[in-house]
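In the form predicted alone, a lone chain appears below as structure tokens.
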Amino acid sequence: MGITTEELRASRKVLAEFDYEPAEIEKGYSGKSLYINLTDLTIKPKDITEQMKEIFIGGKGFGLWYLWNAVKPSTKWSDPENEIVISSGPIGGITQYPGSGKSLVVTLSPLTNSVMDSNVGGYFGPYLKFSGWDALEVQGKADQDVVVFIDGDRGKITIEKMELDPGASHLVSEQLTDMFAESEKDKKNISIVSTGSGADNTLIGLLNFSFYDLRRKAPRLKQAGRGGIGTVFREKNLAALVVRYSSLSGRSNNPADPSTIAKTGVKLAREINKFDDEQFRMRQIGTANLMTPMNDYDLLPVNNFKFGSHEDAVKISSDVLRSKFTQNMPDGCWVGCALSCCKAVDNFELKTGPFKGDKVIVDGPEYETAAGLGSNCGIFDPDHIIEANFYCDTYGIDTISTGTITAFAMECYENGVINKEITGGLELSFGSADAAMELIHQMGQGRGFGKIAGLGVRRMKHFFVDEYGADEAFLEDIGMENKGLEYSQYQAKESLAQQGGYAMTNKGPQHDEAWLIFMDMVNKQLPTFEKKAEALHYFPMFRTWFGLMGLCKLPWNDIIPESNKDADRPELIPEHVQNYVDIFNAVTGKQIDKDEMIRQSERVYNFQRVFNLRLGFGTREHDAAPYRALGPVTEEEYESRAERYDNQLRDDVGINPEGMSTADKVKKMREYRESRYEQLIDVVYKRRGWTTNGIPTIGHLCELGIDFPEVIETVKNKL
């Protein structure tokens, strides 16, 4: 990529341009979104409604809404009129609460063939809505390379071709955020939606999205990395998304109550300066804190899930890592984000690939990107994790489908499925660290065995079978799996609960929606069904609340205020959701609880579901788990933790297990696990107001306030 910042920018040609007034924010909110098209490069605004509001609130339900709207039920990810929304939401924004800075992103997925939403730092999202934007709205697919400017300082879009090569996304985002500051001191005012060649070549491409490290004097890269979204990016020939803003204050989202939010934000950043270094570390470690404790309690994926820790994992533990970061705090992805969990590693000199020699920025790795590119290959190498880590973000391909797509090929290649032949000389053992280095630029090119690792876990298998004739129940049992997506990184073997907190998700197995392994397993807080149900209905609700705002939600349970040593429900960190209650309160000027929080999201999240169900996904099969997130597949799995497994049997079972094979203590162990999860299924989907076959009921839906026509049509058809 030689091309200078000047050449680029006389490179420049305006294909298209709209000229607006940028719309005044008033309690969280510009009343507008963005539409564009990128076939007939069409450029217009939409009204954001009093209904899109109350019933869609903004970020993922706005994506979701717009997304339905334009497409049918026989679209797929790569048809024209499938849509990328990104929407922040009216909290998204606001510089006196840690974590405020989030865009959330929704499309139709290459890899699920079904809805699509995936959170992401970085500047984008905030400064799209102060530029005058609830929402984008980009659909159609260019004839061309184009990239797409909104320049909020002067009410100003355009679409335009230039000499800019999108294969490294690191590249295009250090070259955009040049040719489009006006100044030095301009850049922070830039930020940058890119990926890279990965996306051209795989179906698991990532979106990154920039914020400008004044410390650093670099753009740096936060990712949208879940099912694809980059794949859909490049099919729809989208070389970059920019925006400008330059005006930022404290008052930028216009909200009701400003005091509220600034005595709620002091209260926190207090809690994190007391607390952080004795709890969780955040501003130290970032989530990388996770890497020792989910090793000591056998939570840590291992070669492909098959074991919860491993003794070289101390290679990798969160204090190795912490060590690699440059402690350059605090290391926000949103302006005044106390948490300060972004971490990176600086100078630090790659040795393969196309930029081998060249001394780069890192984010990271986040625990999910340590354990899946680390210990579920069977590689602790902490400077293996760190390239690995910054190849899969500049090509543009997600670290955790990465990983476990990786993880399975070695599974498959040390069981005979697969062989060098097929996989064009590679070694895809567990611990083969040149191997999986290999394959990430092979997926990133788009050559060799990349080209079917590029695919994903589904369809690999499905390829494996059909020209090769691999054991096909063998390969479904150890393909982690569900809905088409990658499982995310932690062992879920011991939590019924995270087993159902992963496989009954919307979207697949993303850890986002509920993370109940600790709860469950380590503090046996959820003995019985019910509570586990109840688990499995408060907490996807919960959470689905922050993709609805613009928030990230480490400041919720990555630190604990004092009061909750005392408090009726600690699990739920209750002072700081009391926090969000009023801070929403304050920016909207409503007046909410507890309980119509959980409202919000309930009618989200069903309204998602139904979407799934138009599709022709969403119903109980959907929801099945590959068995090796239920119990172990192998005898060496079972024997790898015998007096564990035999306890069980003989205890929870009933199963004296002296005298017993070990095929034989699999296989009943197996049918306790598969029964005693579909009984969840049965239980969670109760709690939820849906049918046996896991459809939202139409009266539920209409206690929700979402029986659109549509809707009920849609699911009347499924019942």
The other form holds:
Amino acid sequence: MGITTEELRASRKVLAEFDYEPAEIEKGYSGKSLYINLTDLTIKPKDITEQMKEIFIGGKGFGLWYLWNAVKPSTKWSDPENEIVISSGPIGGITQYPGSGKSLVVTLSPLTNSVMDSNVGGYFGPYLKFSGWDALEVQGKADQDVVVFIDGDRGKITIEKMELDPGASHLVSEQLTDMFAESEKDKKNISIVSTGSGADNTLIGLLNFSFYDLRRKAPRLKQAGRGGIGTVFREKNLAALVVRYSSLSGRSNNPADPSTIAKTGVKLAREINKFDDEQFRMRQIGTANLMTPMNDYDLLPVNNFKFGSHEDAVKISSDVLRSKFTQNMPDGCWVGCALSCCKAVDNFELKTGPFKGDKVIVDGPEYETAAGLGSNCGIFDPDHIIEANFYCDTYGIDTISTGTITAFAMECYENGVINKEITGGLELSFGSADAAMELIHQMGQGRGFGKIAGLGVRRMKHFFVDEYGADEAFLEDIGMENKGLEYSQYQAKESLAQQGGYAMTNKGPQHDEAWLIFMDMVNKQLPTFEKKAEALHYFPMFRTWFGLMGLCKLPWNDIIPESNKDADRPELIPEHVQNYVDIFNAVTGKQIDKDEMIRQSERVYNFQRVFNLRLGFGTREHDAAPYRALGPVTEEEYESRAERYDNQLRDDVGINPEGMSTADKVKKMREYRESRYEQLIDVVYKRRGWTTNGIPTIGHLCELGIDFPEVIETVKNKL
Amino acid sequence: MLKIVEKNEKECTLCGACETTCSTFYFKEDDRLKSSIQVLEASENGDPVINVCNQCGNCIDVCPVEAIKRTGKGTVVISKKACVGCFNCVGVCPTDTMYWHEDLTEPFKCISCSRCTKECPTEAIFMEEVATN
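Now show the form predicted together with its partner chain, given that the preceding structure was the form predicted alone.
Starting with the chain above, the whole complex follows.
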């Protein structure tokens, strides 16, 4: 364990401090944000303006607005002026409605060089707000590792240095929780944001947000995983952010109408209690409940997204993972979440790495982690997945990117693009669990081939082409990234809408913007281009809304109310949409309806698109997808689903496949699928109010009320 | 042995004495919706339905802040000081006897104090000892 709590405490040296009177929360807002500059150790409050609340709402909206004002078009992720902004949102921190404790983190990403947002559980965002701050901006770069401590109880902020090794996030979280808590009882009032050595050594660093688990008597870690936010954190020489707030109650958010919130929350909690066991079993298995159905529907990524299922997937099925979770009591990342999808493996004895032999708590594995580190690498060993999950979290590297990177490296290895000499002896073929684990240690510790893998798929492609003369076109086809971000773990080949849901995102291919696979492919609810375009307008907007509010998306459609049987548009889950409208109004005292809800998101979504544009991205070329995400790249892939593809050639393309070579069939299929994807882009852009090059029109921006001079200027220069 | 409020619904006359006693004692007002024992008019067989906690304790495990505990006597009680008002306990209660009220931040429940049983004119409710699990 290294240093003791007493030694750590004795080593503290305050570099800057700031006393304040925590602002009263009124209708979900403190009305203040906290600005910290690590270069000159500035700590100062800012006012949240009415315009910010009206247009940007909170959460990701506040993050984007502050970041926009902090950076220039030329700013790079590693420049001191880049910021990390953390904000929950007006609904964040209520205890009565499941899934209301999220934080949104926004920064310029080292992977995409553009705007990144990532949402995360844990207690930091709500405690930050109740300590008086709707948002936290961290700018600048410290000249040594520092810890920022926000004491909401005393109204004091300090920037401190201490003898803390920031290399392992699970230890950092434990040590800082122990040190900053004033008693055992006080530990639940502490939340830590930290990362690990992988964030120093890769571009896929994540942030862990902690909450103290009273029953396990240890901090648990939830991840803001995507886009290298942890890498920016360490670039700033931040070792940790700590918040302390001890007066949490059902009224901490001081809503306008607590009764409606309670009524709506109790309704949902009862619904979950009644139906969860027969629906998605979120309380028993969490998101890992998807493992079995994804494999059954040929949607589970296998071997770098070549295939959608595997006969060995049964070894990492939903029920196998469930059997690994040791405490099946409801377990939420924010208090009051009756859906309780958090899961943990207790007393897991590590077999590898610097903590070999330690018995640890592993949070997860979530579906994305199990699919990414497991099936997508051709590995069907649940214990490998759990061990890899632990090390990714404590090194502070994103499990989704790690999975997609490893899978890409494995396919390159199997195709001779790289070899043992290049990998430093790692036999990176599909299914090589030991090599995959060693690669994680190398990424975490900045050693060997891990230094190349840690750059992400986009840079690996360029590196392999430049250094080893690899076939560029092939790597572009199989490298599963878009905008520089690695794909999350769903097989999108048979769902055109999902292909758009991934590649037409603002930040890169993450399913939190649009997850349309089931709706499109399984339930056949989006048969026409128009319907797909409508879905690719509505759902990204609807899902953006969660990130403005401090909400989790899962209680929207991972529990289905009885009323859905008779709903006109069951895919929207109308009763739950109305719940959200009701609780927003009950918190803020405003009067929105479900149409205004979408407008709220549309403002922020289009603002983010323009932000991308301002940084040199955000046009059609950046919404292109690697062909692996659209269809079969190789003859092997085609042959593996030959009947399906032959039928499609015959029925959809109008070509008789008989007598054609597989290579020809792959080519014809590709022409067809790529043209369909281009058609989809056309209709989606039109529906979103954008030009055919993907730029929001001036008229649309004016209509949305985000026609700020700099926004208009940015767009005018690109039109 | 744990004592719980038991009921003989056939004997209930819907007089409301139990509800008045409970809400008046704990919340200083006569409001049946603030009573931890609540009587509904008729069930399928025509008898009133008396809803009161059987101290099963399902709520204990779902409390995120461990505000709900079983006392040495076996009664399930909520610490208002520790409670953060999330109503998870209301959601999982199998007998719908973890109550909430729009005026109140925290839920409330029967703690087997027996006051209501002493005011019942027909012995439709009474204290009974049961084995604890």
